[in-house]
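Here you get one chain, nothing else, as structure tokens; it is the form predicted on its own.
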Amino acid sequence: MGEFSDKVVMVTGGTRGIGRAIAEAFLREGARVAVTYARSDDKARELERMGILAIKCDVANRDEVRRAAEIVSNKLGDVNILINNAGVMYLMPFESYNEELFDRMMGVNVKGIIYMTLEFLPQLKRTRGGVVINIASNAGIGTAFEGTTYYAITKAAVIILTKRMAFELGRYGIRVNAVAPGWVETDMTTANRTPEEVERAKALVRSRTMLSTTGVPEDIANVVLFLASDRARYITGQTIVADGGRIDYLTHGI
């Protein structure tokens, strides 16, 4: 018997990465898990030899996630937990604004979050204690990485949802955290690079970071099953920073 055992999680973009990982640690703690995923077929037939449920769905399409929901519940029962961790990066210079890939950005980075936290809310009221969890990013406190302030926009905007959520949810008993990680050695951070430019962009982290070291999906899952735990039930409206302790922030005020 496992930690959640008789717990029912929500990943979306589990398939690859971070939500990968997430969605399999919940997995080996007993829990009945499904994902939500957008491209990867090949991946989510893996899961669902595992006994994941792999639901395909793009969370920045309301209709598709008001489905997923349905399916959820029809199959695994309600959804204790849901974790919100689909998400975009395209980078681009300040000036090299593009509206289609900015937009892409706040549709799955942010009304992506909504839409499933709306969707899954009469689930997660039911079970009298639900848990949501955000995946942000330390680029939304303020990294001094370039090309990536549309994206920083966007997981700015996830933590003070998160924050909101936290509070408005707060009545019915439900908890809401983020997590922002930081450099993670995932499809997102090394895609369109040769294997020479991942180096040299981890090399480039870990020069910026107290612990000298970049972060794998693994070690942002931990902190996730600990948020969704009952030994944080003393814990909303957070966002706990996970990134090896980044030193190059850009200011030091909010």
Ligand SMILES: NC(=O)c1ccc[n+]([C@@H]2O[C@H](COP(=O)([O-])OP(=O)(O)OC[C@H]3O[C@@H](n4cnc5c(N)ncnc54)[C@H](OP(=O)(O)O)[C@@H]3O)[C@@H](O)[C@H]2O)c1
Second form
Amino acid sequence: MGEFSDKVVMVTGGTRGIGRAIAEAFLREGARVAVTYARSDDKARELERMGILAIKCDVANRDEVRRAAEIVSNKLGDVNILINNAGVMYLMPFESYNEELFDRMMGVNVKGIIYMTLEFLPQLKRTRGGVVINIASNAGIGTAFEGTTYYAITKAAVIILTKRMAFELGRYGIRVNAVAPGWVETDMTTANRTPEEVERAKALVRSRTMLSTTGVPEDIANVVLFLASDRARYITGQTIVADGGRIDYLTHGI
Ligand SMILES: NC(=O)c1ccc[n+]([C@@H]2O[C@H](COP(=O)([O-])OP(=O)(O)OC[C@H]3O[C@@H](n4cnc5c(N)ncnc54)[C@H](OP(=O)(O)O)[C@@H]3O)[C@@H](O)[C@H]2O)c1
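For comparison with the form predicted on its own, would you give the structure of this protein in the form predicted together with the ligand?
Once more the chain from above appears, this time first in line as the rest of the complex follows.
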């Protein structure tokens, strides 16, 4: 018997990185878990062997999201807890604006949350006491890295979307919160980089972090499980920043 043994959980982008850590953490706590993913069929099969339902579904495509909601409801029952984690980051300086890449980030990072929440809403309402958790980023509150301006816009949108969804869905007893991670070691932060480049990035992050450390996916999964639990029953509309304490927030002279 785990803490979530009577719950059905949907995690978008559950095949890798933060989403995978979240999906596995809920599984360990006894939940029935489903994930969506975009391309990683091999990873999806791995998850299926662990007992997780893996559905290929582009969260930026509303028809695919609608189909995923039907599949989960038929196979596992109504979803109690929806984790909107799927996200993409395309680096480009402000002056190198690329419409297609920006639209794709808006599609996955922002519209994906809207579509998922709308299509799973009937299930969340039926379960009375549904929970939605959106994965934002500390980029959305102002931390700066080269090339992340357009990505940061999408994450700022996630933070206001979280507050407004909490405001409008509270009447159904649904809590909506966000987690804003700092630098976490995943494919998003390490793919297509040499080990030296990754080490340089980590050193830069550590130099700007109160705890002088970088994050691992489990750091974010721990916050998500707390927010999803009844221990957080009085919390909604909030964004919890999990980034080791960025010194940038203090500003001036550091
Ligand atoms: N890593 C960080 O430092 C960091 C910091 C702040 C915020 N975040 C946010 O945390 C979330 C997870 O990031 P991560 O670092 O774990 O990323 P990641 O390692 O790149 O994994 C991304 C996951 O999302 C899935 N995905 C991508 N596009 C999708 C789509 N259109 N529909 C459904 N699934 C899709 C991928 O599926 P496939 O395996 O099939 O490609 C994969 O499972 C994102 O929202 C990201 O913006 C990350």
